[in-house]
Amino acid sequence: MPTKPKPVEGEKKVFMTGNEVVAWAAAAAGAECMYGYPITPQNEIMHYWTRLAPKFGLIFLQTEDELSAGFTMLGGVLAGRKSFTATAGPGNTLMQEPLSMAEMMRLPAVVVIQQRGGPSTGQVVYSQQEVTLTSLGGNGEGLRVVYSTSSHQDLYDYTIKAFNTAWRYRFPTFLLGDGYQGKMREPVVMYDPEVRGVELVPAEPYVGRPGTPGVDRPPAHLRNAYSIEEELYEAVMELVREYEKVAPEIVEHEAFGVDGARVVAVAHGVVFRAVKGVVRELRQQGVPVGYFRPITLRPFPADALRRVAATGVRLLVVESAYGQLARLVKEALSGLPAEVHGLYKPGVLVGQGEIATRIKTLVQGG
């Protein structure tokens, strides 16, 4: 048979929208199928991977919901497909049920998130709202990684990273990007990943195997459902190290300033960029200010986070949300001094006047 073509060969500079990057990203990544229904503002994601389908040999198929959606998913990872899919606000919390059982599972799930305004239908624009639901949802013990974006190279870059850490670590992965990015274009280096060195790691089926189980290979157990209170605890506290086990090897973050800085501004998605751009400017100007940006959400970069607040600095919170981002801040510095202020901006994204005039407010002891 004849081999198929590669998605994305060597590379290439394009200037695309983020819906279409992730598109790209996960056939590159070695995506198969994907699974989903339509809602604003990600819609767009099924759109270019059902252009991309039949020219790489890939499969889409849309379901009756986001529930489906998700359940679907998991039966094409239980297959041995690399499978994902792709939701928004109402949608995430109807994707929260089957990624609970993928938690329970050990089933390696990707899920883009492009976030929207909230609560219920809100709008479909754009917003951080969806912090919480998507680091922590489910009934469980968010046993998850999240990735957030702020850049269209973000999209594809940690895409093929989400597949990856997926199906290594056995645990659901999010990409956590947002209206904004899935809707404006902006350029883009698309790249094969074996050019960069990256080996994508091979998915496996978890049903249909070769062999007897108990006989000639070990049996799967695949349960999310226990009888009694201790069954559960020990099935819990098993996966619970095994995630924190693994956490260091996943955790992301960047920061730059830091040092001798009086205020740090903590930020993410595309409001770090605007984060980015003043903090920057300022230390331009001489003002005593640095960044940090948690890159993946959870698991939370909270010990290089401690070690910036240990310094005695002030912390501006920035998010297009009412405090979901600060709960993980104040969570991870518990225990410590630290002084957290935030500015907050509910589906709303947050100006560089007023990050600038925030920021030179605490410098100066405001």
Contents of the next structure:
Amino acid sequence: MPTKPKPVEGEKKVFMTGNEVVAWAAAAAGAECMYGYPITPQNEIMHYWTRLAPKFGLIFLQTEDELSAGFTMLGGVLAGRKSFTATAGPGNTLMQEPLSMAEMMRLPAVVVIQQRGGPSTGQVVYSQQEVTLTSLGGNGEGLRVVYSTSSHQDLYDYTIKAFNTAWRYRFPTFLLGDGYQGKMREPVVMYDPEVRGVELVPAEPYVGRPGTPGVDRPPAHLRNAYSIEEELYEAVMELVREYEKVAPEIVEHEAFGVDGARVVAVAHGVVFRAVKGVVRELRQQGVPVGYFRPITLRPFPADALRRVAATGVRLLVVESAYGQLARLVKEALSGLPAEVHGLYKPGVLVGQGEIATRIKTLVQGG
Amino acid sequence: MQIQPAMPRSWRPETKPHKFCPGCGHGIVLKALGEAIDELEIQDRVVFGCDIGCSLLSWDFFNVDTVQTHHGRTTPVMVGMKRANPELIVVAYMGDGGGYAIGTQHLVNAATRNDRITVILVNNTQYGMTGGQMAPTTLPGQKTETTPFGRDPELTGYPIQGPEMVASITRDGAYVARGTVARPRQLKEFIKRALQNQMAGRGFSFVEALSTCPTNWRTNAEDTWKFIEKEMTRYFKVGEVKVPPELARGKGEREDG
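Return the structure block for the form predicted in complex with the partner chain; the form predicted alone was the one displayed.
To see the whole picture, the full complex is given below, headed by that same chain.
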């Protein structure tokens, strides 16, 4: 059998939109199925995937809605193929139903969210208002992994990582971007994961394994419905134990200048880029400020942030939402006497000038 | 000496007797499916997907790989699975609420796309698991928990004609039939042909099975049988609705009830 051509050979520097980056990265990660439904600002992921499909033997179906996109994706996963979908806003709301099933049944679904403004139809451009929904959505316990990207290189690296995390730990995994990241062009290095020594975790079928069920092997009987409270309680507690066991291996953050800082700015996603620039500049001017960026919003890097907060700094949460990241931060810092301030701009980008002004005010005790 | 009743080979004896109420038609539909799987010798290739509602009680019914999904979502799960691995023979099993109400968009679009899957939809004229509410299939005048004075078609319409709808939106290659647990052999034949049609890769295959629910109908044995044989067939004609020319017409000739 001829081996399939690799979507990305070696390494190459390209200049492209984030949505295109995601399509290439998913193919490079060994994804074989994409099921999707149009919604702005993620459409180009499907557009590029459908163009890559014939060349690399990839499967695509445009479904009737996001419920179907999510559930067909789970069908692809059950059949043993790395499968994913991409959505945003109201589509993300619908996507919580299939992802709840993935959470219950440990199905390694991968979902790319390019956040848009909300509530409701909101706007189709940009926000960070899908943090709560993506991290804790569904009628369950939020047992999923959420990577928040802040650059096109992140989009490439973490798309590949998302498939590996999903198939290694068997928890549904989200890549949380936004409309600006999806639509903007910037330079990115695309690479064959093997060239970088990134091992791709293989997919395995849940159904249709060799042999006759009940004769050569037990049948796969996969369910998400239980008859009594205690039975479900035990199933959920097993999920929670497993999630808490692997969380330390998954959790990621980056920090700078937090030692000796009077103020630490906390931000994720594209807002982090603004914060990073401001903090580095103020630091050069001698202002005692640092930054903390959660890369995984679920599991949240609570221990690392608690260590920062324990030094008595004032925290400034900066986000394009009205306190959704701040809620995760406050939960992580529960019991610590840390001051948490907010610079909340739901659905709009936060400018470096206003961030700098707030930081300086807080440093001066205001 | 204990004598077991004859069961299809593809049934899982460890989970019998099954969990359905006395008099429920699900067992007969699943027996027809089990016999069809046996006769076609496809136990090692079938994946059975079951919906929410009473159909979910079949999640461990067969010695066949099985996935229990969400209410109305069995169709897309099996569509995604079949497209990811066309070697599998997939069966989406659901009730009238799952197929004709909460999951209608999936049924309509899978049929329109001619997805190579087999859908078996059990029509017992109401929502059984939740306690007997009106369904799209409830007969005019029929009392349910949400139509305590009888279904008024002026307010809530007439029973949905599922197979007729599926037949009208599918292209050549689709197989569509309506069977009944009152005629188990004919029902088995319809299900077998629906599986063969998928195996031949011809197209969407759909069987509605008229079924009994004495628990929620509040009927005794005699009235149960009268309801399925006389009342339901006034609105739901039993027989094959659409047969690809390649599937030779045999026992499944349309026999109006």
